[in-house]
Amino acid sequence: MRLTPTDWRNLALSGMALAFAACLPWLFGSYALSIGVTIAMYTVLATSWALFSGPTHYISLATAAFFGVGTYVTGIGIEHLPYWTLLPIAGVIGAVLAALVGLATLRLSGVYFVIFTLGLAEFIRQVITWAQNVSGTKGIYVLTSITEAHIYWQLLGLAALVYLLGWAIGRSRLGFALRIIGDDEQVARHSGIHTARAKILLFLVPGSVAAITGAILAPRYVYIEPSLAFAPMLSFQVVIMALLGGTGRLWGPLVGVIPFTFLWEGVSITVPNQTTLLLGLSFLVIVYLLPKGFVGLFGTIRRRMGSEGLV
């Protein structure tokens, strides 16, 4: 894979902004950086999802279960193992998830698909509380040294790896046969594209990185229960904020991300018991107003000034 002029510049200008990130908890206070563990969770959890569901088209709601899933997997080995030696165990247990949900569920296609990975999350909440009131108790206490500049930094590393990856994609065959898929799927099988194979392969990602990520945030949880591992709230948080940027580049959910998280931040302390009622409306502006969120605003305001001349 050669790299063009514009990709080096691309990469530097990445790393310049990567760079910059990595100094908030030295300029910045407690507070500040809090937000920014927060959207550093938010741009590795929409960025993997929409590497999945922007291309295929498929609407996934099991980032909860897999980052459920990876905050157990700290809560419980923390005591046996060292904690370095857990995050990628919890990837390779996301992804082993994702290959069973995908094998299940990626022959189903709309409303289906979404009911499925819907109900997965409350379904592992169920086992993992029935579990627990087997065994008498109620909850994992995750104690450790970690801070949360460690665990910001930790998710500044993901999301650089998830980028790269997500470039990689964008530039190879299987990212060329999704956008294949996503277009027109009859015409992929015809094509002589295995489509089941290419789209639980690319399902394996967000899988995995919501597994590790779940891994990464359960010291600062310090204490983890079933209801709060498997809220369903976030896989909704994700799929808005990866529409309200857009699927369209890779970028886009960052752009989504951002202006949302200190938006619901806003709402949480003002309002809290009308958190719902954003993610309603919320819905509502991105498929009446933005529908291609604003990756594709900026695109249309881009084309309009240049057949106007102004650019």
Second form
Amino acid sequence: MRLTPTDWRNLALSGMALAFAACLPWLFGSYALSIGVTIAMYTVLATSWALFSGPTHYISLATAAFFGVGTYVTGIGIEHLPYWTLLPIAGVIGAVLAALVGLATLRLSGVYFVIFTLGLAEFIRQVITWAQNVSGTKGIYVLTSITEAHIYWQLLGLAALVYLLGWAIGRSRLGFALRIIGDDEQVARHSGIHTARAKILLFLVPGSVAAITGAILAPRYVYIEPSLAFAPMLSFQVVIMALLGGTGRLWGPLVGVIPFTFLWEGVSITVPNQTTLLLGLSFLVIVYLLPKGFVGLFGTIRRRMGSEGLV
Amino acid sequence: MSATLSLRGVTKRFGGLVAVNAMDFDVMEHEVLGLIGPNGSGKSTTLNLISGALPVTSGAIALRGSPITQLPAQDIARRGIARTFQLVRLLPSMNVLENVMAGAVFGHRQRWGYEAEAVAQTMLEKVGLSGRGHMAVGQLTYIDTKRVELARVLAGEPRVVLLDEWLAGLNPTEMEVGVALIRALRDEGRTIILVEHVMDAIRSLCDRCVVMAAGAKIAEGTPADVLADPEVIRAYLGDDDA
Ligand SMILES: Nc1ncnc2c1ncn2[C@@H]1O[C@H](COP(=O)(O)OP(=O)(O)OP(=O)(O)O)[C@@H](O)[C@H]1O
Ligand SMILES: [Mg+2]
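So the form predicted on its own is up there; where is the form predicted in complex with the partner chain?
Below: every chain and molecule of the assembly, starting with the one above.
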């Protein structure tokens, strides 16, 4: 299908936004840059998460598992391989892991999937801890010359890829199949859609992207150990941010990531022990006030204004 | 002439309940077969077995001679068996046209892009909904929701169409429209299994009827013959509560 003028306009606008974002390391100080890295990281994670969970309604808590695997790919691989090969390797390992998880669970109902994905991160963490105990090593030092700005640019590039991919999927038969599955899985099956295959294929996206994100961020941590790389909090943060923004649009998660990152930053500085409380409160807000996230709220406001003749 | 669809000894158990008991029947090409019987006799379950919504307990189902008994629903749909549901199922987040395109894109004949859209438009015309493609499904009247579902089913150009009480719940005027619509499909030479309770519709639309009671086939023949069959009358009047 050919691109419409609106498509071109959106592409141009996104390109400009990206170019502007890429200037951040030169324009602002190091504190702004570190916030920028955090926002870029969560944007990548939440957007790719929403690509899968939005249409399928499966809540994946496996982000930490894929992310952790990615950090270990860099942590272990940096000694032996050139850095640029590590990101694709992390992507492939993430995708393979996602395919295995998908094959094992995506035929089951959503509840099993949530529990399984939550358990996955914990399981891999335990395996690595056990392996370290056996081999007598502790954490791994990731010493590179990669700077914060490099990490930021890589994340921006990955974000651009995720948006392009999401946009392409949205226009594809797979995207159409997923919308049908999200509406009524029974109708989907009886219309000839291989629902399990479609879901597994789509699950490769967050799996692979989260692993690459972990691989990109490993140098930032300098020292990685299982409890850091596989922190379950990450999975929950990603879910909350994506739902807060809304999964109905490609840009939805970004709208959740930005305010949440600042809120999180503020809370961590002022009352460092209350971050879990923040997570819980956000969850309540989403469930009770913003079931479709900011995206849904904008939609409602626009409709109201439209019906009053304001737009 | 070999059958388009054939069932042999098809049985479905739900725990201790035998919902479908050793059903045997054939559907010929271009035939409209009525599958009738009192409430709870196993008609919908039979359609669920044919369409792969439920796995059969035992027996064999074949489409144009090749077995489809163990296939999942999506493969059966791709081979050309499409169905409506007793309780209409539409895709609520999509407009009317997209609902119909779902059938055109993934059904027996698969199309994409403008081609799929064109097929969907044609099907909407066929069911009497031309020009309403942009409507949200929530805005539709009851009969129109049924039309959309039918258009979705037809859009994949299936070999066999299964209609589960497609006429149920329509008022008398709508009923006339509905019967005319199914007659039009029949005149096109479609192969259809029609599950119905409306006797007038059965008489005027079906070439042949299979009558079920308590999961089993109790009669088979022309509508006039089976509806005059004393055993069928007894099943419908219901002396099984003794
Ligand atoms: N999924 C299921 N689990 C258990 N029992 C079922 C299931 N589906 C159907 N049944 C039972 O199987 C029997 C046949 O049901 P079915 O829906 O096929 O009847 P029907 O002929 O379509 O009736 P109606 O005319 O009311 O639609 C009923 O006793 C029903 O309760
Ligand atoms: Mg029924």
